[in-house]
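Just one chain follows, in the form predicted on its own, and it is written as structure tokens.
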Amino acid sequence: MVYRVIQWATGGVGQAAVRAVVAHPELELVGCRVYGENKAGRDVGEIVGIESLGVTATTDTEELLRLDADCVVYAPLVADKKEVAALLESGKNVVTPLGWFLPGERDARLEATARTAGVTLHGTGLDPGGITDLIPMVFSSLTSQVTFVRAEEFSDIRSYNAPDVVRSIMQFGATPEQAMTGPMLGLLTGGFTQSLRMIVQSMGFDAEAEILPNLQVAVATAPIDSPIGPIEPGRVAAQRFQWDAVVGGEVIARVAVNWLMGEENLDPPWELGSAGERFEMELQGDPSISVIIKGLQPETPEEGLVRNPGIVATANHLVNSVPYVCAAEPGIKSYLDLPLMTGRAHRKVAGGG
């Protein structure tokens, strides 16, 4: 069976998702929502830098709501709940990296909408939506008596090719006061809290665990060259976001993100460490397990500005989930509800039939 897919937005994740849909043997791209007039009316293949696909991008939401499609890969900069509800009401399944990793009481109305329409909403991605929940859960089956879980990202943010986001939302180059009161901690907390709750729920930790968010910043001690321009002394050049699940004063699970604008001229003098850019996962149990995941960050910041593997991996996780989400029972479904999801073989080594 071939599932008909609409790509919603063509930023970094959206463009990588289009390429992944084209490469997936069970998917067909049939529509694309864009936000810039310079993209509207153009072939989607041209927008993402591949061959013509015969699909024209549009800014017309109503046109896409009417379009016959099985699933929407929903990846704008910020999620619009009303828009997601409209997509579900139109009879389309939705996969997104923007939340809904673990449904809760706050999602009751959207859950009802999906069930009534007979479709499914699934949140997935990389961090959160994979490294911080799925990977620890997979490795937890190899141990017992778990007392602590940690999932952590270490990234050079110079490789992230979204200068407006880095400057205006992430608050790099801002004063420490601006960064500490800026929007980023709030934007991230929803997703990472769901990751922690999924770990707590799936592994049987105390369901009353308290989630404590924390943000620390480091500032430049000398001008730092960056893709958003020079970061002047005293301005934010590194950030660490951390969320702890606490039971009885003891941290039982932690997810954290370390974003550095390089490793030079920082106060405090943070470093990525000898392992460089990476994702780490740790389980303390019997036996204890530690895992370092490489390959999801570029070798150099310059390479990342051209093609960031983390962005590609996020898009792939979305796209590879489409057949499973389309086949799922209606509602909001997490990894706890869906079967093992896999990628697909390259066409040159794929079997027939």
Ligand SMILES: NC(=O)c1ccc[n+]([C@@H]2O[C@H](COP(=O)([O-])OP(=O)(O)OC[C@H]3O[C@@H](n4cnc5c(N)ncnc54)[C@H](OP(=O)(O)O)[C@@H]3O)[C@@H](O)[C@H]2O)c1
Given for the second form:
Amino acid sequence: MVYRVIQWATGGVGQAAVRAVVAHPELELVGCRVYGENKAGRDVGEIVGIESLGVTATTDTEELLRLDADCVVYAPLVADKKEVAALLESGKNVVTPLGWFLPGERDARLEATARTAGVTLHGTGLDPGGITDLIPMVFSSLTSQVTFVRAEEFSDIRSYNAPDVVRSIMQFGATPEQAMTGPMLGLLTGGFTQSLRMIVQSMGFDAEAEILPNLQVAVATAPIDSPIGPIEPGRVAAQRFQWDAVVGGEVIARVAVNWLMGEENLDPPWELGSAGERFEMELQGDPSISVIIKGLQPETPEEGLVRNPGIVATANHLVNSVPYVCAAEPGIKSYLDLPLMTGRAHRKVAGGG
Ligand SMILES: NC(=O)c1ccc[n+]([C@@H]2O[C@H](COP(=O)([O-])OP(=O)(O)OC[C@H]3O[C@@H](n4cnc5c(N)ncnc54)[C@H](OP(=O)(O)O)[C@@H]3O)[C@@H](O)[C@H]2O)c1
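Right, and the form predicted together with the ligand of this protein, after the form predicted on its own?
In what comes next, the whole complex appears, and the chain from above leads the way.
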């Protein structure tokens, strides 16, 4: 069985997803939505820097809605709920890193749309959509009597190749007041809260757990060189976003993101620590478990600007879910509903000739 896939947007995640679709033995790229007029009409392979694929990128949404395809890998800058509904109504499954990690009450209408159309919507990614929910849940089966779960990212944000986003949305280089009142905490809270809810629900913590968001910033003490230009003293050069699930005054689960513009000239003097950039996961139970995941961040910020493994892993998680999502029961489906989903062997060592 080969599933026909449409790629929606060719930013960092989208380009990596196209490569992952091409490498996947059960998938075939049949269409591609782009936003930049300079990309429209071009071969998708050329856009992502590989061989010609014979698939032309388009800005025409209607054309893609009419196209016969099994699944859309939906990775634009922002999610358009009406557009997602239209994709589902057109009979296409959708996988996305932009939300719907765990269906909630607000998603009832979209859930109904997916059921009526007989297709599935699945939210997945890396952080959230993997590190902060799936990985702790998998490891929790090795322990019992769990009292605390933590999943945390430690990254050098100089390797994130989206300068406009880093400056205008993430508020690096802004004043602490601007960052504290900016949109970022609100934008992130939806997805990370769903991760915490998935942990609470799957491990049987008190369902009334309150989710408390928190943001702390560190400022530059001297000019810091960065891909968005120098960060001047007193301006935001590091941020820590944290969400706690609290039961009876006790924190039972925590997800957090630490983004630093390097480790020098910061106040407070935050550091990535001796383990460097990493994802960390901790479960307190019998026995307690801690895991450090390396390899999802680049060796250097410069390498990350060219190819960021975290972005590639996000795309892989999306693309690898496609066969399972296409075969799933209709509706909005999370990791709690879907079977174990794996990657695929390289063609040179794959079975079946
Ligand atoms: N859950 C996770 O772990 C995770 C991880 C990484 C990213 N994400 C999310 O995934 C999305 C894509 O990330 P990315 O790193 O690929 O971002 P990106 O490199 O900034 O690319 C976003 C793409 O969106 C398209 N776009 C441009 N203007 C747009 C508009 N007005 N409305 C909608 N789309 C527009 C463009 O596509 P074309 O270039 O094709 O024109 C652009 O390249 C983001 O929302 C990001 O937050 C989630």
